[in-house]
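The chain below stands alone and is given as structure tokens, in the form predicted on its own.
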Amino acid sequence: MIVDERISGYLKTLEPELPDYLEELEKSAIKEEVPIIRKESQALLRFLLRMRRPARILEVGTAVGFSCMYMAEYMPKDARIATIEKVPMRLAPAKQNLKNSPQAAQIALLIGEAEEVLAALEKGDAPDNVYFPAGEKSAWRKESFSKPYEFIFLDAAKGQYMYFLPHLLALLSSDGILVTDNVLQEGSITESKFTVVRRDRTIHKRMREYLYELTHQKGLNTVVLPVGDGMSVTTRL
């Protein structure tokens, strides 16, 4: 916990209940130890989505589909959300969960290595492997995945964030919002790399570099928040 547990617990009591289908998926993911966005992170996403009302959303890191379905629940009714995943063991449950989403027609699952998919989108190329949960009824079928996105949510391999960033900024609309999850790494981001377990030092170093880039790159406006496991919110100046 990076926020006092009593405060975090109280804030959770203020949150509205999830729709039944999301609550069941959340319980299942927690039981199976699948990492999904925390309650506090859900609250921030919901607030930003309702404030910005994006027409196009891009997510990097689908896992079993919870965060994608959560965002779809709170995005405008005619919006679209594309989500990227590569891990085979996640793809089967993600496909089934997204297919059962009430917003399935607005969702597309782009399958492949995130950096490769993002690079292709940046160049204007169509993704090689796309799953449409609603099949022929998908609202995505006649729309380009390479057009700018008003809202991007990054929650994937933490050590790769720096490599994703140039592509994400290229795909972000001029008035868009980039939200990044897990940036404080249970608070260990504040520690010296020598106090971090050796196997985690590369991720620790790269996350620090990523946060420095977000907060110091000319033309970007970023706030880092102690929400969940740490979230950053970035816009253009």
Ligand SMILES: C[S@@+](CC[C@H](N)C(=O)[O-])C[C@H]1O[C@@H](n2cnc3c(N)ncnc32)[C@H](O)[C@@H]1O
Second form
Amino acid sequence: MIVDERISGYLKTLEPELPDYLEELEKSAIKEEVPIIRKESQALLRFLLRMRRPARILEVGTAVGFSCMYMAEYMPKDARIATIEKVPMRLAPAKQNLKNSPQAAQIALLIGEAEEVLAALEKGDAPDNVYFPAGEKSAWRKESFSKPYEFIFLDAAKGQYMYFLPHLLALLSSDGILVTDNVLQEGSITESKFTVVRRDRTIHKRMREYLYELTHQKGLNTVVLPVGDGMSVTTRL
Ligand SMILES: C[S@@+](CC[C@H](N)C(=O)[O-])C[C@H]1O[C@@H](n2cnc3c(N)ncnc32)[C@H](O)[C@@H]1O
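And the form predicted together with the ligand, for comparison with the form predicted on its own?
Following is the full complex, with the preceding chain placed first.
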């Protein structure tokens, strides 16, 4: 925990209740130890979505679909969301859950290694493998996945964020928002590389590089917030 437990506990009490279908999905994901966004991160996403009102959202890291369905709940009524996942163990429940979303027609699941999917979208190519939870009724079929996104949520393998970044910036609209989760890594980001356990050193180094890039790259405007496990919010200058 990077935030005092009493404070995060209190903040949670201020949060409005989730609709039943999200509440149930959140409970089952937690029970099955699927890593999903925390309550505090949910609040920030909801706030940003309502403020920015994006027409197109891209998520990297679907897991079982919780954050995708959460964002679909709070995005504008006619918006669309595309989410990327590669792990079969997650894809099976994700497909099932996304089908049950009230916004299923606006959701598309792009299946594959995120770096490859993002590179294809950047080039203007159609993704190889797409699952439309609403089948023929999907609102996505009429639209290209390569057009810019006004909102991107990055929540995948932390060590790969640096490699995803050029693609994400190419896909982000000029007035878009990029939100990245888990950037403070339970606080271990503040430690020296020598005190981080050996197996976490590469991730530690890459996350620091990622945050440095977001906060120093010319033309970017970033705030890093101690929310949940650390979230960064980036726009263009
Ligand atoms: C933290 S979980 C996502 C949780 C989800 N956003 C939520 O809050 O409900 C990260 C997910 O990203 C997926 N992932 C990680 N690296 C990936 C990659 N390179 N390509 C595609 N999916 C990836 C993992 O399989 C995992 O399901």
